[in-house]
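To begin, one chain is listed below as structure tokens, in the form predicted alone.
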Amino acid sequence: MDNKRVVITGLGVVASNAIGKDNFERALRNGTSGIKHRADLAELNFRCQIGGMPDLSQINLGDTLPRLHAEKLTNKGIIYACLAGVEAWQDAGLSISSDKTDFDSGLIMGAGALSYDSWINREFPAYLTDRGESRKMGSRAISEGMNSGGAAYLNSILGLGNRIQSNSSACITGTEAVLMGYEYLAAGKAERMLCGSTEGDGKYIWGGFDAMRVLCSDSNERDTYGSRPMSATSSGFVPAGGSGALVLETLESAQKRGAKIYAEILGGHVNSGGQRNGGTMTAPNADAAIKCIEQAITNAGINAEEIDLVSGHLTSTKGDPIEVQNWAKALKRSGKDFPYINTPKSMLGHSIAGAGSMELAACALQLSKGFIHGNINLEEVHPAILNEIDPSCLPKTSLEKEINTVIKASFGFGDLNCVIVLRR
């Protein structure tokens, strides 16, 4: 049996530059930074003191929420996933019933450090464990700290009966979850999927990355410019927390009930490095990155050619030379007749486990809106990346263009590598 064409229907955004994702189109839009300066690094001798943080002051939970998680909720990671999946579902055309179980919808929420703040701060709950005083943990302890704790709390809203799943695949999850959903709607087992990820922030999940000196610490003073992929000075990534959701569909369903279509999912391609060949914890097997690309190609049932913008990784770290020069191998194309490539954590930060997801929004709003998102900050593009590919395939600003199709790839921590191709 042919597997059944799948489309995206709804979207949903909170990223550290815009909530919403009509906010967040606008601010690709516009080049807008989310990254900020942060006192409480500051004082506290990080080397890397800005961040990119969602700023839920600028919204009222309860307008979205129901009223118990609204007031109950202290973990953002779970916070950011409801406010991204329910916008998804709602984007989509979608009701949400209170006593009635959706039996042919599912989800994937996948899951980085949902916010280790809810456990240390607060004395809620890991000194209270530790004085004996566990009994006062309260009754979502659990719930709050495990890592399918934003698909479980999303559903509580959303009520879906199919599959339930939350991922954890380091920066490859959003995309990885995504790739996930499409697979399980091409093969017919469900008519819709919501699927995307999460990631909490702060200085408990941030102060380790800046003791592995992997966050750029050379622009304290000066924050949005913190975040400059394929930059000759990029130092460093910067960190960010943030959810992107997506609700996937059979074609079939979503022509049955009128519903918008952002664009098409013609297929992926993930794997691993095996941390071998120059693959480590943190560094990519170039040999598995660029076979990772080429099976999506194939799998996608395109040829190279086809490409009109490539969403890469791109961290502003000095792995990006080497990821653009995976993606001239893997594409064979170089020089001028090298597609555009942009990657939105310029303006966002890098939030791990939520970026593919984020990431993958932002495709399918330049895919269905007509542009092409900037890179902001790249005012000396990396020689080394010059030496693949032409300056005028980089937009420093957005461009209003029809492009037809793209191509996604995140790479993450373990030498894990996942890629999907998308069409307007």
Second form
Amino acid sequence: MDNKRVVITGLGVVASNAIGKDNFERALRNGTSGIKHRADLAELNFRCQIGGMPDLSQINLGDTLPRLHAEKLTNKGIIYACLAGVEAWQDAGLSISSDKTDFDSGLIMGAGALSYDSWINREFPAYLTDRGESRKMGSRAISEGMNSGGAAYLNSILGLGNRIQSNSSACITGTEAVLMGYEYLAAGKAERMLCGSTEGDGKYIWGGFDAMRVLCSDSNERDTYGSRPMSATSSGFVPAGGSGALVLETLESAQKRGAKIYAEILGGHVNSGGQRNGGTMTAPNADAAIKCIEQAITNAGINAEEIDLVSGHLTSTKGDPIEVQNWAKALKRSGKDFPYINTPKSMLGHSIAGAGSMELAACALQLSKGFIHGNINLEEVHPAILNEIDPSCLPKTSLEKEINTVIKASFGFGDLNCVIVLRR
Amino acid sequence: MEKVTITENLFNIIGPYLPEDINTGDISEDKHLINDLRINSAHIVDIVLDIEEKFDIMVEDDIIGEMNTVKDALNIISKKVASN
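Give me the form predicted together with its partner chain now, not the form predicted alone.
Complete assembly follows, chain above in first position.
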């Protein structure tokens, strides 16, 4: 049996620079940074004292979420997932039944470290245990701390009855969630899958990264300049939180109900370098990354020449030039022949597990609305990158341009790679 | 503490745990928390914790089992507050 074609029919975004997909599109076009100086991190002796947190004070949670979710949830990663997920579902023109289970639809909402998240108006619940007060943890310490909490709370709103899953694979989580949903739908196992990922934010999760010395620590006085992927002065990633959600649907189902279509998913690939041949917990095995890109292109049934835009992983670390080299090798394109390349991380920071899905939402918006967002803060491109590609491939501000094919990659701790190809 | 104050505080505590189609205005003393107000049984624990914090009392586990109706909850709180 032939694989089903799969399209994207709904988007939801909760990002450090915008909440809601329309605000997100505007922020991407305008090059709006969501990175702010954080006095709390300064007080706690963090090396990196900047970060990106979605500004929940801009919105009224009760407008989107049921009472219990709006008033009682304290885990930010879960709140972001619920907001993004409900927005995507409604954007796709789908309704929510309060009494029927929808067995034709499922969801994959990945998460990175939900139990490390900041808890709004509440201290970290595990501390109660050490004080001999575990009885005070309440009924939600587990359901909000478990990694499937985002999916579970989101589905308590949506009532979907097909596969409900939460993958966790570091920085590739979001892209992998979408790839898994695509493969599941292509195999004919459901009509639609809401796919995305989420990551909370704040001192608990960021402290561990700060300790690894992988965060940007030279821009505490110039917060919005901290995240500058592909720059000669990239000095570490800027941590952030957020969630992206995409409604994936078989073309058949989307056409039957007359849904608007943002883009088609042509295919993708996921692999690991096995933490061998240069690959480690934190560094990529370049051969595996290149192989993953090549295989994704093959699976998508396209030629590398057809690619208009590369949406890179590009975290604003010393790894960026290596990533661009890997792209040039995998695509066999360089200089002026290289496609445009960008990443919203210059504006959003790096939302770890949340990043891939937010960036795929950005890809879908760029394809459907005909623009390429800029890489802000790219005042001085890294010389090793200029050895591979022409500066004209690196937009610094948004370009109005019809594009047809985008390739998106995420690379993650554990030597993980995931690549997806989208077409208008 | 006046009974009316206790009642008001308790209703405010219960409110967020109600399902979407039941409102704070539907709460009355004779209502069973689980059967009538359809509160998820897992959240009874949360209501007890919110009560403990609000009224600065301790509700022991064996007493939680006796807290079936809104009136039961009011009686437990009143008794505890009076003996504080």
